[in-house]
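Below, in structure tokens: the form predicted alone, a single chain.
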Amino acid sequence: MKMTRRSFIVSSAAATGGLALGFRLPFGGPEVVRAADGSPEINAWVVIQPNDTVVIRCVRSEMGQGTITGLAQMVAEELECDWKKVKYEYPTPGESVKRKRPWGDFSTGGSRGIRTSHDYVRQGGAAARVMLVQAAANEWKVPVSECVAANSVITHKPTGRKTTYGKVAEAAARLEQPKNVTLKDPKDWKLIGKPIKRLDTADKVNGRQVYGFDLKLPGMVNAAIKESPVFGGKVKSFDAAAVSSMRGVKKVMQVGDTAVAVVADHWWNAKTALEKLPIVWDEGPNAKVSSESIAEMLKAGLDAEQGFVGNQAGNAKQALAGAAKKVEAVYSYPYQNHVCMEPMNATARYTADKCEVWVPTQDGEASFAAVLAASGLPADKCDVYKINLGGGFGRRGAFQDYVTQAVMIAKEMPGTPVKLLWSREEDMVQGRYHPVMQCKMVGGFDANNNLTSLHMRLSGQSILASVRPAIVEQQKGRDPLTFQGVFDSGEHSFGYTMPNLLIDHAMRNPHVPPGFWRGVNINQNAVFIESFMDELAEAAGKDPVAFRLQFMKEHPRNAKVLQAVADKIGWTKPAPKGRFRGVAQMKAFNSFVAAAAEISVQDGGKKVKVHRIVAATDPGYAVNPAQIERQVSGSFVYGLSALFMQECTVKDGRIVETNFHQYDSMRIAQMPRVETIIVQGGGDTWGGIGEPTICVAAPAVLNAYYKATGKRIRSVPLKNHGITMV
């Protein structure tokens, strides 16, 4: 089949999410912007065909956390539009850089998928509605105060008169945007904060969906790399001439001074060439780092006389000097990497005057820049085309690397589109990992057992100064994002108000990259807090709940969801026989989270059977009840896993693990009951979702461990101490 770019685009519009529209003007006005099937463009947000079917626009990514169908929604809701005729598309960043970014961040991390964009996106919605009804209107000759819209249909109330969407959406798009609307009060919703099916749920079904490394290309070959196995090592040399004949091969190149690359007619005909290249390594004196050196330079850390402070209250280290009972502990948290289910890839098409790249990326714009960074072309000979995620979890987000090296190869070969594709080898070994911690907590109890201060202590790497220096550098060298969940104030601002509190890090930075790994670091700092809170009861000799409570009062919304799980799980009330109970509890992302977990021990507890968690979450607006749920559910599959038997290792400065055998998942039968509380807590803050209660996973379990058994674990995996998941 014979497919130029223009039509590819427009009949894979709805598989792969890619968009080509026939931009005139800048947002609106008298002549009409066209979508690539003719239809023409109400707003940004919103375009109408002649048949109702109403496509909304959205820039977040979906990699199957459900946000596009929630945006949708948030549009629809004001669009007073019919669902049913819903459909969505993703816009480029190379066309959202023309219209001077009309749809705004292109970013999909942080939870903040829907957060930080429900207020805009409601507004393009209504803005789309308020012009279809003027349309309608003015074809009537009519009073606009006397038309209202409803499941796409337009009704002037005095004569019944009615009209559809797609009849007035010609003339709509002509009419200028309205510069102020009014939003529903929530009160009024009618789709927000209903458990609406997903929108992608149907492609994936029946095999329509298009990921990354599904995508072809008329005349497209593949490409398979390998980058120096020791981080910030480099290409030394290498023989192409020793694969250059094998089958399908047709070219061995060097893709800048880290990797080499062999691209082929298939894919695994480039793998298996790749894997006999002979490279040299040039691996640097990272070669000699190992895990346990680098747990030497993060114990340092620990009893470092200087660290950035997170949070400060009163004098901790004055009121620990003089406490009349001093309980201490450290913990550690490892490396671990994001395992998409798809490993990277990206597709690249380069000429002397146009550069575009197909990938599945979680942040189009920052993709966008790679493309021009790595093409030498300026923004508008370039375009990136989204396409849906298998997995991203944080690692598709500020890491392009896979993007950069696409382009770099097709630019040795201008006109022919080259797909790249990571094997899993690589995409384990080449990963931006969940950086690795340790904490030293301390407790200092008065003579009246009254808990009276606390020092944590955080020893370890810093996201931010590998990929965001500039804002360490504005923090006078500190990194705000270790703080998550312990911080003084904001979006991870810490549960507890105490009489003497010291939070602070001292920075220790290893070789290998960190990155944001889903939930960040409040997944350590779940574990450090919340587990030793468990501990400092125990010493207090109070109830974990009741212990934790008394230090909530000014924390009500944080207080509301650990009472919720406690009282949902029977907290007050003995557990069934054999059974042991934990909770643990944490803002993040601006929801407030809690989880009590309830487990059982076999084998003097070599074997840990996790029977029932119950969820509570707090994200000020349920934008989609039954989404929240799935999320709430697998963000534990993600929680438990990295629990019980996930961690990366360093040896000879290289990772250790190199695919499923050594980095495991949990399996569907050990997946414990989760009963899911949605707490909408309202407010002017919405919160996240797909982050936040994987924190919680951990240190309910892990407080839950100690009832069962008397042992307090505070390193993980549990793995490293013989603990298996059943």
Given for the second form:
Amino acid sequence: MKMTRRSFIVSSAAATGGLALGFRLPFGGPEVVRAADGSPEINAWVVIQPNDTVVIRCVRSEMGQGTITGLAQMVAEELECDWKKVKYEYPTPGESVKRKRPWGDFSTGGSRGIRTSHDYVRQGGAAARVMLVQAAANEWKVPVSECVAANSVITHKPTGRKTTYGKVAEAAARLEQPKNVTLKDPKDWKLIGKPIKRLDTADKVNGRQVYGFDLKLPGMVNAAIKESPVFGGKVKSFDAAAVSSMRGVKKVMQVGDTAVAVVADHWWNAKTALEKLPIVWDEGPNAKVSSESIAEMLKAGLDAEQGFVGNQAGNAKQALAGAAKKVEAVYSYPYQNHVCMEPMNATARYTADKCEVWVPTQDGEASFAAVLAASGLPADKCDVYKINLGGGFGRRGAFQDYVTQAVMIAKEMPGTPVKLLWSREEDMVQGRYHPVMQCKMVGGFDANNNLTSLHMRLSGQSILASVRPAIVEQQKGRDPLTFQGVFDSGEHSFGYTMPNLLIDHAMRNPHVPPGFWRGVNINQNAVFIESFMDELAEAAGKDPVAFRLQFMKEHPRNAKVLQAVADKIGWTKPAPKGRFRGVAQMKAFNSFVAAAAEISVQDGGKKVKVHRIVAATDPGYAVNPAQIERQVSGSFVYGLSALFMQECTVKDGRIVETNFHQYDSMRIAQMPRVETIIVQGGGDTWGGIGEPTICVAAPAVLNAYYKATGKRIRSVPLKNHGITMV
Amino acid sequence: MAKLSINGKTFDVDVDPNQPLLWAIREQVGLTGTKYGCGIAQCGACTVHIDGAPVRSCSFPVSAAVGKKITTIEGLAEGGKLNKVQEAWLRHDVPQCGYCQSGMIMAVTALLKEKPKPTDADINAAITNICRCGTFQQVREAIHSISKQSA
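After the form predicted alone, can we look at the form predicted together with the partner chain?
After this comes the whole thing, all chains and molecules, with the earlier chain placed first.
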């Protein structure tokens, strides 16, 4: 790890909403880097205050998924500090640039928070411990090998003499960073693997947690914005005079080519005026597009000649042509919005010398890049202060449109901090939506009723073609992410081995902007493949679990989680009277996940009660089992809301649904009991937690629904079939 | 100018009497624990108590709140001591992102005042707040733990 010793600017925005402060104290000596309160930095990861408080720095964002607690557990494990005295803080992207990224990647998406940083954060903790122990040994003039650290106390074993981290921190901060540190064997972990409570709960029960939406800065004004409801449309004209004398209004302005904002003293006044503002849009050719036209476009791809291949074995097309029996089905998955509870927002202050932004962001570096681009200022004149998020789910990472807008507005009012907040309605119609996809499945059986071939043809939207076109170009037009959960290798590899297999994608990209939505492409791929596996099992006259296991001999970890949920729900025994069961499994974000659902139906299948879901996840290593349980049960709320209730439809080129009355979300009454099984399969690569399990709830419920009703539902959401969740 | 009584203090707010109470609480009074989630009384993030009853303040005009006793999340603790719902939330580590939890805690506090030992059916009927992180399993466990404590 390379660490440049410089004065450090700490973001205190999350705590106080105030400005960051940083300074170098004259008595600290030239080598010591200090936090805002003057406490010495042992290294980039660890600051220790004289009262033994340990401040752990991480750059991944906390949006509810518990990553900060997990990361701090890993630093603290190696640091051997007192967990009760641990706090956390976010370094800023500007500081990261200055120091050449000692904290690594800020991006908090793809369930990467822990699985891709566990190694270097543990090293950060271990290096700090080595320095602290060395400082104590130096003070006592004893060999360091005679000293041990535990619970923030260093003990000289032969004499029993003790000191604390707080007392030796100043001296430790002056030592050289150790070049190599040895990490603990996992069997010796004391904090990692324990169901420790989160570090960020206290302020979330008393209203004190400051979200971006709550930020107050001196002299701040508030902005509301409306962007062209037709994606790709532009502002033609607007009549500012019609609203400029309304209560509190300070400014009415165009933002770029596509949006209009009203700035007022208070946000309510800005929003009220914006609603009255006459705006004429140049809607462009996309205004002709509808959900129906998009469905037709995708349907044509189901049988198109050209498709990008994501997975193949043998010769599926030939085998299907010669099959004794074929089973065929077409599935579809809609556009869906993230609907974070905290609508998009960012606060910007711009002067010719400095542009600062306070934002709830999943990726501080992406926010920083947006600030640089929108302000036109160099990196050393910009910074971003990260604030904990009121939900992210993929909306607040790669996409920083609200940051760009906030900076553009602030540039028109130099020196005045501007808080831009989207209304829920703006949030609903300016999403970066879960992409639409259709899928044609064909399975071929031989004369003995053995499945010998499978063709899975995806037709629909690529996220990367829109968001990361360079990757698609590098892949000669293919979007590898489309194949999450069914890919030929890697962290999203297919969990079945079949003699003749073809999984390919006819890319069809409508104008609606797609995005990364919790779980991303595993949501639809799990519905497609795991529903169809049940259809194939039935055609083969086999039990769905036994049928799947036939093809999982080379996928023991997939098989293990599937077997675990089957065992726990009592798969081989009859379900309680009136209850019906279904299963699903997948590998995603390097974790192996499975679910078994138990449901009942009423009114001939019009009402569905999901009673119970047993879920298993094998991420390799479980850093905090209590948080894993919460991510699993919580992700099912997100995933089952999507399955039953959620579709963003397109009419006249724009999204129709504008709020929860048209886009519902599960309530507590609809919540099944979730029983989580954590399997720790170990291994060299760690799996993610926040996203993988989400995808198995929907197909498990759909498979149970078929058992209950004999009706196979092949399109999401179920509300379109007159089915409600009770 | 409207006079509002919030958490035992009186505030004069200069707003359109039809303005939703939520925005007066947040923007004029400056108490930001009460959240905006939808503006149409669907999600419950803005729940406050008016004379003890849970109200979705995003759809409740300031004029109707005048002369009434308003309590927000900031007013639940008494003498610095959290109420039993807040304590249960800490014990069960309920919040994830936490954004909806002010409203959730207000709704649960009102429920327990009416029914100190709510059944699952009582909880299902009274707690209709949206939580996108999906904390419902922990919310239910925490509510039942309070009933057990007072048993």
